[in-house]
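As a starting point, one isolated chain is supplied in structure tokens, in the form predicted alone.
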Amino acid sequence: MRNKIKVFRAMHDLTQDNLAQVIGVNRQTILAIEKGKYVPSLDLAFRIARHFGVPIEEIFTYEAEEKTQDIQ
């Protein structure tokens, strides 16, 4: 899942630590989400979107892995 948390943080002049405190997680969680190493729960994703006042789809984008098939 891709996300634009870093972009929204920059637009609102927030550090990872500032955002983490506001939504009730630690800075490492924000870092892991931004780097794509951790997929947030739906509840956490909504809390992040609500904090920035935007729909969840503006911050998070699901990209399914493409599966290739051999056609013979």
Contents of the next structure:
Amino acid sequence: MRNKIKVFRAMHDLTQDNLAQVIGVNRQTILAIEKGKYVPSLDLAFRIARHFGVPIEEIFTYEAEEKTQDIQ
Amino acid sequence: MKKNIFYIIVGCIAIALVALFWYSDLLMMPPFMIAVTFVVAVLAIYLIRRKVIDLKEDERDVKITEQAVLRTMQVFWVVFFAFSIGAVMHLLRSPSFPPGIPMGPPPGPSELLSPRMIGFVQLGLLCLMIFLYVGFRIYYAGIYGDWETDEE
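Next, give the form predicted in complex with the partner chain, keeping in mind that what was shown is the form predicted alone.
Let us now look at the entire complex, which starts with that chain.
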């Protein structure tokens, strides 16, 4: 699962700590998601997307889907 | 209360419990009292935890805990039951398998594994479970990005 949280954070001028506080998680969780070490639950993914005001698929991309498209 | 103080208190309670279990026969404590002590300790930890102000647990922490507990229990139960069943078999010297092989000496007190020693080893395994849990927790914390360096 890839994500563009870092990009959206930069666009909204938010630090990891700011975003974590708004979403209601630890800053380390945001860092882990950005680094691809942790895949968030649907609930958390929706909360992040809703905070940035974009559809969830704009922030999170499923890698296996991309690979399938590449093969096709 | 800060979470580091909470962890120190939990460590002290755990050490006190282990010591209490270890010396329970010297203190002539009935098994019922040991069980009550354990429940009181768990309750105390729960109540103290509610006083911690900087301990925020999110879904990643829950996931780490889940994985650590699952692996700890998987390893612990296998080792614990293997030892316990093996110890009972050793004490009773039965059944003989495969049939036909002469059985050992008749049932009685064993020199190698006395019931008392079995209890101590089981207690030791219980104590080891704590370290096993801490080890698995550190391992899964690393997997789920706890040690990632901060760029900000």
